[in-house]
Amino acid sequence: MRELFTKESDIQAMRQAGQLASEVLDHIAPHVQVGISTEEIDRLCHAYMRDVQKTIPAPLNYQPPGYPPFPKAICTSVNDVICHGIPSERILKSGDIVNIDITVITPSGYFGDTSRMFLVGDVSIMAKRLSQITFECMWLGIAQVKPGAQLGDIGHAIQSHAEKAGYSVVREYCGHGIGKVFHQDPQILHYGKPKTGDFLEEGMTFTIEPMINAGKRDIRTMPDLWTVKTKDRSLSAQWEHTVLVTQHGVEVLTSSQNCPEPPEIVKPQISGNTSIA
């Protein structure tokens, strides 16, 4: 299934579902701190989720084939963990970095999903690196997005800036093609070549979501079927915005008042045709 929005009324609800989902990583924020643990994140994201924004969280009880139902409103990946951790009784410490990943449905049934990295306490310059540079591959692969642009300009972008620091990008995952529905088509790999793959059309809307290890790609998954590492145990760092392909460039939805700008690597890219909601 691929969704393709051509109404003002859509793009508005997808606006709406985008901007909510980033207020909930608005919201915790303040919160991840030493001493939290992954599951009261959960749990505050959840009851912000439910009892102020009355949306609902997309992940509780996701369940693709193949899968148990996903137990948390919100996923938690700290350290080596690359995707999908389940909030748990883990208390986070000075040093860890933690990605925290939102998806929200609101009311008219829009989904919204983004995810931002969180740096807590005294945190190693690797580690703010591997961030860093994890961050402004997002942003690159974001300041692809045109109509006529291919797919493989999106990840060739972020594959190209990863590998020239060092790092190595996850190939298991990728960003998703959403709307009405949470994960549809096309994928957004995060490695490739220009000139390749899907044609870009104006209305689509997806998920740029790169998953950089500071090792080696390779992940191993936990008996839980959820949580995937590296590994080698290296950290991973993950960044996501969702995106609207425009008449002239791109839009970012999953903005808000405190979600961090673009970086200076990539401003001149996007300037004049790059908006965000």
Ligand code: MF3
Contents of the next structure:
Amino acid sequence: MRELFTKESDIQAMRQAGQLASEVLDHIAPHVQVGISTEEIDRLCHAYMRDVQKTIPAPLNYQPPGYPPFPKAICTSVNDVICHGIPSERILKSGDIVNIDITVITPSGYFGDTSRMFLVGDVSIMAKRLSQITFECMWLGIAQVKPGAQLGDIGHAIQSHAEKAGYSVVREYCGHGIGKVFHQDPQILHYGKPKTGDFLEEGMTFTIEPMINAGKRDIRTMPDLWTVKTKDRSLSAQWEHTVLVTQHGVEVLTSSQNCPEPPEIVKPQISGNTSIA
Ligand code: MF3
Ligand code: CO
Ligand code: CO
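Provide the structure of the form predicted together with the ligand, given the form predicted alone shown above.
Starting with the chain above, the whole complex follows.
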């Protein structure tokens, strides 16, 4: 299915869902340090959602066709894990990079989905660069969003920036429509050609969540059927926002007090048509 939000009440509800998802990341950020396990990160996030926000973690027991139920409240993807890492006893050590991906369901049934990279202790310049370029990829994709633009414009902006840096774009997973359903049409590919694909319309809400590998794009799925790693064991990074197509541009729904600001590289492109609050 595909939803188009035209009612102000739906849009307000999506703003709230997005902000709540982003606030879980603000809450966990100070805890993402050398020595914490990814399971402890999961526990802290789940407790905050349940007890403070009164939201439900969408991943918990999520079971698309062909998958076992996802066993935890959030995804934690460390180093060569591309996405859908399952929180475990694994202790974060200096030099790790970890993506934390939060999807909340609000009491009124709206979804907000966002993820950020965290650098643990002393991280190599290479790993920092991968995280930064991936952040820029997400934002260059966001900067393409406006009524009349096409899905291929988003994919192309992301792919060309990643490949110019010597990186590769994961093809098997993509962004997605989101609203009162977690994953729905359209699929937002993170690669493509300008002026191809479906046209964007005011009121659409979807995620942009590029997964960028330092090495080759190939993936391998672990026996748990969820964890996805790079085949060549190179590092992988991901950032994700949920966005709304507005009358003249885009609004980032998954923003909050401590959400990272857009990078310098998109500032000339987003002035005027992008709202972030
Ligand atoms: N939050 C992920 C996304 O961006 C989906 C996670 S599904 C899970 O679409 F079951 F792995 F949690
Ligand atoms: Co998503
Ligand atoms: Co997500």
